[in-house]
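First comes one chain, alone, set out as structure tokens in the form predicted on its own.
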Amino acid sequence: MLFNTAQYWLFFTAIVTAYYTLPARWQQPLLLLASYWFYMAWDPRHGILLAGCSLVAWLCGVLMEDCDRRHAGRQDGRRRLIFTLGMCCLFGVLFSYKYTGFFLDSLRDGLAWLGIRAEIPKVSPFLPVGISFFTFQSASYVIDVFTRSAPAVRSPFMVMLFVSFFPQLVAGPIERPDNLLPQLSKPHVFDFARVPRGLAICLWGLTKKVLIADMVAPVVETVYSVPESFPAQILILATVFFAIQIYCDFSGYSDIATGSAHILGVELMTNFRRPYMARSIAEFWQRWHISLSTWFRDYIYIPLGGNRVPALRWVFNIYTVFILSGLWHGAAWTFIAWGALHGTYMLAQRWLGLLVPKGVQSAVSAVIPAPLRTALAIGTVFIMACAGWVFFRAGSMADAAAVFAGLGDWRSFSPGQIWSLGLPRFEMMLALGSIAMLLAVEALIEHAPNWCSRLWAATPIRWSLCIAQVYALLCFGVFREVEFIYFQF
């Protein structure tokens, strides 16, 4: 059930208008049942594995918590014993279906490049859909209950739904227990504001996804399944409109999320904040993916001891981090090669801020006015994010070495390349034009909020641009089912 098509707003109309007609006792059932009801159609199957990792955090939840009732907080070991447990059991699940094969395969190639030739078998993966999503989710609350930073929930159906809440479930963002467990155990009212809020929200969402990241889906498809056949020029076009395809059709899946939400009285947290307007790649991770940049900052990077440690630890650190977010997308090398990229972007940039005397940054600063040292900045981490992105899209690391390779070639290109990539001349026209349009207004957002929140306040120019979406959507949009790109993960 994909947020673009009408099914799920023919389902979330139906599941609004009951939550905020039946009695209070029962939104939290509806809200769960509604949950599963929207995870199961895309396999029934899949639905015995969410609760099952639900259930695992819960029973795990309760066991640490009856070992502080019981022993007043003596019994460590045992509850270190039912955390370590239940930690292996998420993992596991999220290991045997996700990264088993990927493990299989590269031990195989790795025997062959030695001369060693052994039978190990080929697994074809079956991926649920979302599961490293609500395996994450699962582990933060356990985790969270370990180091006693959030009570744990005596009824098993509270923590099924923190799990399960359907608007973030397939594609997050990854919800902290502190956050949403709250939202979600106390009866909402009906408050008709919500509405029109909610709707603007899921509509810019819906603007991001099928205006923009689905019109230009077919040239990255058709530049990256045969990279070698283009030259740079086109390379560089195809990867400028993967990082805008993979923008628009993630944080827009988030807004529609969060927009859904908010209509059913639930503020989950802001999962993007514009991080093409970053000025550096530490600031990009705080505006990227969020939820996920923060629970490996929070559960990872700082038990490890971030950065209070010796410099070759911090290194460590760094490494650990980014590679396993890196393996968290996908079980690929060219997704760990991504995310160690990221890692070398981080300690350079650390490296090269302290070799820098401060007398030259200070020199440099004077002499380059501050808009323009702003662009550049803004420039050079887009530069470095599509350098990642080209890992990150590339069906292999071979693909990956070609797209690298085809950069040299500036002979061969000819402009009339570009209306056959997949696009016909008026839709590459109208992509180009959605996306000045889309950077346009983040960068009135970022440098400007003020003024844009008193020009959305008029409720005139509201509704103006509310409809103008819409009509562009109507006319203009992609309203193939085309999953977002992130369910793989």
Contents of the next structure:
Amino acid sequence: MLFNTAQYWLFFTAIVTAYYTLPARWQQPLLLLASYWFYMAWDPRHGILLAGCSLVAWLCGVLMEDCDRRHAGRQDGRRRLIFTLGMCCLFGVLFSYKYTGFFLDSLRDGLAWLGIRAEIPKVSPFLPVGISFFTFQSASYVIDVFTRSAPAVRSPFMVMLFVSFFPQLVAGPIERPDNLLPQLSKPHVFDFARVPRGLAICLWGLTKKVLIADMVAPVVETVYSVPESFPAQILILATVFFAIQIYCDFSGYSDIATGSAHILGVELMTNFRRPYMARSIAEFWQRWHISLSTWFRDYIYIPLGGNRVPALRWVFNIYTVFILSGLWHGAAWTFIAWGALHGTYMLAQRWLGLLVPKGVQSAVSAVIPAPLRTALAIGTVFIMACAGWVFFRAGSMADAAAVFAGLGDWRSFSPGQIWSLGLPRFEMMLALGSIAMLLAVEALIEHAPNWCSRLWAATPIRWSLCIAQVYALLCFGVFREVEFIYFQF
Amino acid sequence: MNHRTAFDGTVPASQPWGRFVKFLALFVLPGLFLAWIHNSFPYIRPGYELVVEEKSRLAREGGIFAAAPAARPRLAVFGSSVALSGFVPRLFEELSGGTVDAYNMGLPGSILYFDQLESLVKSGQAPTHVVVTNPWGGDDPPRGLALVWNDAALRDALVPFHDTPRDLVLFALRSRTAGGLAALYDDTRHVLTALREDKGFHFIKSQSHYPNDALPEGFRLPSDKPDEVLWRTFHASGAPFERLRRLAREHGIKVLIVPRYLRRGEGAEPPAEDTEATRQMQPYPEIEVVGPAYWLLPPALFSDPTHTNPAGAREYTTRLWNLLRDRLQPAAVAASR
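The form predicted on its own done, now the form predicted in complex with its partner chain:
What follows is the entire complex, opening with the chain shown before.
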């Protein structure tokens, strides 16, 4: 059941109506049932996996708390064992579904490269929707209980609801127990003001998904299916389109999740803060998929020592986090390359800052006016991000190499090629116009937030914008069922 | 980490339902305006929509085979825009020496054309031969509650004017090179007159971007598969197929599956017989597969990567006549019925 379908909105309307009509004690069971219904609409068998992960997390929490009671809060071996077993279970599930095929293939290729022929079986990929999201959310619960950042929950149903809460179940944000559990635990009373606000957030998310991401998708698909056939101009256009597509697709999903949860009285964490307005790669990662980057920061980077370690160890920490982040997105060398590239960016940014003397930096700042400096920084980060997206989108390392090789061919371009990329002229113009509108809105919210808030508070403007968005969706939106890209992760 | 965005403007809590009703009232205004334009100015719509609508109307109300003497073979060629721009009924009739009545029932963008065949039968215009160029859909279009599972169909049903803004923009853009808005509006009206006069044939000029409406020699698309035979898959089950068989049985219609046309290089040269389609249709005597899966025509006979120009249409129609001539002799027709 996709957010961009009538089915979801009928389902959501029915759930909201029942949620606020039924007695408060039925709200949690209703949400739990609705969440499993939502998830099992893809494949009923996967509900068992979801319940299994949730129950493992719950059991670990309860057993660790029992250990605490017996040993007055000391970390004992048994508690550690429970934690380790729990994590092995959760990540074992993720590994077996997502990475087995990749590791066996890589092993076979590696052995073949060494001249050893081994009979290693081929495993067909079979990935339950959103598995990376709900295993990470379950893991965050187990880790937080282990580190005593969150109390264990006695009710298994509450943990099941925490892991499966339908607005954020299949593509995040990856929530933490301290934010989501207290909100799910308390009863909610209908507040009319939440409905238009929540719907406005959903509408913006739908606009990004249906009007922009799905609109440019055919161009990206056409070019990246045979990248060696296109000149540099087309490859650049497709890569920029993909940068916009993946942002609008994923942040659009997060917006709809946030808006839906808001109507149900639950505030989800912010997952995107205008990442293409970032002025450095570090800032990009503070704005892009925030729930995942903070997960890696809190549960891997900081426990490894963060940046308060010797330089070489810091390099190791950075690459570990970014390569794991790449692997989280997909079991392929392209994702590992994407992660490694971003890790390299982070190191380069830090060391360039250290290498260039402060005096030179101040002199450059004095010569280049601030707005131009900002624009240059934003442009540079965008180009760097796009270089990373080439790996992210390419079907293989060979395809990624073909894209980079194609950047040298500027001569074979003819303007007519633009119209044979799977998007008619009107839709191409519409896509470009929508992207310009998106960037203008993001720039305004970024640089003049108070002005935007005042504008939004004016009823005629708010209503006009909402009505215009709905008609834009109805008249220009892509009404095929296009899955969200992040579902595959 | 609460979600704070620019959307967090103040929404007065007083009289929320009254405000909601006001909002709804304002919301329908643009829709009413678009619906008025949609209904009042039909000829701003793109040609393909008008073609489908006009052919559906003619099938319902008469004007396709109504005047045809019952003894003559009546040939209705069904398919998508490829058939629309590829089959010239007047030429086919001329090649037959006036012994056959033909009509081009090509419906752009459609794989569901048995509604129109059913309309033809109901309005007393049943063809003797239905010629099919491309596979039909496996399912009927969704209706009633089933619309909930098909967003595009739901939008078509609830907001039939959803393409009006797009049509308006494209119409305004086209009018700059077509002598102005009024001239283009009249031209579009005349396209339908020409469509009726040409017995359903329509040359898709609007997608032609090359000189003389001909693709250059050596034209290629990245999606071309010059080494692969592009077989067709015909659904031998499902409501549309059952409807086709029922109509054929009840009204003595012979269904002929014929080759479509492709651009040279778009696919490999196919075998002389469409073995794949023949195998699929073997159990059904009312359906016959004739000729290869497709004919490859040179790029110069195409006005765009998919559709033939008038010269290409003449070539395709002539090939089709040569393929079907024996089956359309009166004796053969009488025997087959």
